[in-house]
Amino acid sequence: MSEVKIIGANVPNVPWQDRPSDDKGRLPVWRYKENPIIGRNPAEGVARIFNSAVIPYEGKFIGVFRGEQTNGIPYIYLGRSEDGIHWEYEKEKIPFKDEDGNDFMPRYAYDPRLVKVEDTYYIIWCQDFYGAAIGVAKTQDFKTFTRIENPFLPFNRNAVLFPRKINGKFMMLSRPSDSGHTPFGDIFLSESPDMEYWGKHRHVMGKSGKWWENLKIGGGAAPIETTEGWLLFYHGVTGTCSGYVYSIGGAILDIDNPSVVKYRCETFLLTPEEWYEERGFVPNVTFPCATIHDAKSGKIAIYYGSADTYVGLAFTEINEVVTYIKEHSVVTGEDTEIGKR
C-alpha cells in the first residue's frame, strides 16, 4: 500500500504524545494521558468549555471556545496557547461587528469551528436565526471580527468549511435539522462563489445501520486534504435508555467532488470510555471539532468535546488512520453517488 501524505502546512510543534505502551492498538486513535486538557470553571464567568476549535497561528496556537457562562448562555471566547494544550482565554466574549463596524452579537453562539481559507480565518457556529441556524464571521488578525451573511435558512447545525476552495468555490458541510434536537440526521455539502450565496446542495452521507451512528451524524473537524482524499472526522449518535451516545467516526471523501464518499469506516474511532467522556453535564459524548496536523510527519491531534463539560485531546497518524478506515470501509450507493436527485 502506498504511503498516504497530508497536503498542507508543516506544523513541527503539533501537540503529540506517542501511543501508550499499554494501548494494544485496537483502534487507530489514542487519548492524551493527561486529559482533559480543559476542565471545569476555566475562566471568570465561564462554567464549562467544550466543543471548541483551534488552529496554528504565528508559530503558536489560537482557538475559539464554546464558553457556557454561569448564567447558562453559551458564547464564543478567544484563547491562545504556546503548546496547544495549556490555554489562556480573553475575559470578554469575541466582539462581533457587522460590515459597517457596528456591534452585531448573536443572542447565543455555540459549537464553533475555525478554518483558514487563503488569507482569511472563518469562524462558523450555531446560533439563533428564528431557529437553530449557522452563523459565520471572518478575521485576518484575530482583533476584528466581522459577521457575514448567514449561509442557510433554519434549521441547520454542525457546519464546517473545507480549508481550500474546490473548483474555485467555497465548500461547506452541514446537517439540516428541525427545531428539536435530532430528526434530520444526514450530512450535506453546499458551495458558494463568495461566502454569501450558497447553492448546489448535495447529500454526502447519512446515518447508518451501525449501532454507534444509527440516529444521526454530523460534521466535525475541518476535512484534512490528503493524497487519498479528504479525511473527515465526524460524529455519530445512537440512542440508549439513558440518553444519546456520541462517538467519533472517520470517512474519506473524493478530493475533487467531496459529495462522493470513497471510504467510510463501519466502526467508531473513539467512543466514550473515560470518566471525563462518560460523566458530565451531558454524559457519554465525544464530539470532534478540530485537528492540528503536520504534513511532514503525518501526525494528527484531534480536539474533541467531552460530556459537554471538558475538552479532550487524542492522536493518530495519517497512514494508520487511513489504512484502518479503508480496511473497515462499508459504503452504500447513497454514499458513492454525487448526492443529486
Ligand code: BMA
Given for the second form:
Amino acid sequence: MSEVKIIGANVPNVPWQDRPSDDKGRLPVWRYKENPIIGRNPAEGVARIFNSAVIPYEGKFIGVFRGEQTNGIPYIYLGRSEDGIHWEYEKEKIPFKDEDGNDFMPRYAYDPRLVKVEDTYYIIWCQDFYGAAIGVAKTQDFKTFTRIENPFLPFNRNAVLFPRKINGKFMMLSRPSDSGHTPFGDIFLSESPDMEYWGKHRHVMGKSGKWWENLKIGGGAAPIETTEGWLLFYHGVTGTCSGYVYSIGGAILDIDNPSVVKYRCETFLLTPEEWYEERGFVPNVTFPCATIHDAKSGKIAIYYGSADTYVGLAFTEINEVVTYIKEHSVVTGEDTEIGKR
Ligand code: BMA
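Same protein, different form: I have the form predicted on its own, so give me the form predicted together with beta-D-mannopyranose.
Entire complex below, previous chain first.
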C-alpha cells in the first residue's frame, strides 16, 4: 500500500509522544499521557480554557483560547508556547477592531479556530449576532486584529476555514443551527473570493446512523491537505438520557471539490473515556479544534476541548489514520454527491 503524505510545511517540533506500549491499539489515535495540558483556573479571571486552537508561529506556537471568564462569559485570549504543551496567556482579551480601526468587540466569543491562508492568520469563532453566529477576524502580526463584519447570517457555528484557497476561492465549513443546544446539524461548505462575501453553499455531510454521531456533527480542526484528499477531524454527537456525548470522527474530502466525501470512518477516533473528558462543566465532551502536523514525519497532534473544562492533546500518524479511515469507511449517496441540489 502506498504511503499517504501530508502536503504542507515541516514542523519538526510538533508536540509528540509515541503510542504507549500498553495501548491496545484499537484506534489510530492515542492520548498524551500527561493530559489535560490545560487545567482549571489557568489565568486570572478565567475559570476554564477549552475548545481552543493553535498553530506553529516563528518556530514556536501561538494559539487562540476559549477562556470562560469568572463572570461566565466566554472570550478569546491569545496564548504562546515554546513546545505546544505549556502555554502562557495574554491577560487582556484579543482587541478586535473594525476596518476603520475602531473597537469592535463581540459580546461573547467561543470555540475559536486559527488558520493561516497565504500570509494572513484568520480567527473564526462563534459570537452573538442576534443569536449564535460566525465571527471572523484577521491578523498578520498577532498585534492588530481586524474583525470582518458579520460574514454569515445566524444561526451558525463551528466554522472551519481551509488552509488554502481551492480553485481561487476561500473555503469554509460551517454548521447552520439554532441558537440553543442545537439538537440537529449537518456540515456545509461555503466559498468566498475575499473572506467577506460567502456563497455557493454546498452540503458536505450530515449525521449518520452510527450511534456516536446520530444527532448532529460539526467541523473540528482545519482540514489537513494530504495525497488522499482533505483529512477532516470533526465532532459527532449522540443524545443519551443524561445529555449529549461528543466524540471525534474522521473523514476525507475530495481535494478539488471538498463538498464530496471520499471516505468517512464509521467508528469514532476518540470518545470520552478519561476522567477529564467524562467529568467537568459539561460531561462527556471531546471537541477537536486544531491540529499541528509535520509533513516530513507525518506526525499529527490533535488539540481538543474536554468536558468544556480542559484542553487535551492526542496523537496520530498520517498513514495510520488515513488507512484506518479508508478501511472503516461507510459513505452514503448524500456524502459522495456534490451537495448543490
Ligand atoms: C456546543 C458548543 C461547544 C460545547 C458543546 C458541549 O453547543 O457550545 O462549545 O463544547 O456544546 O457543551
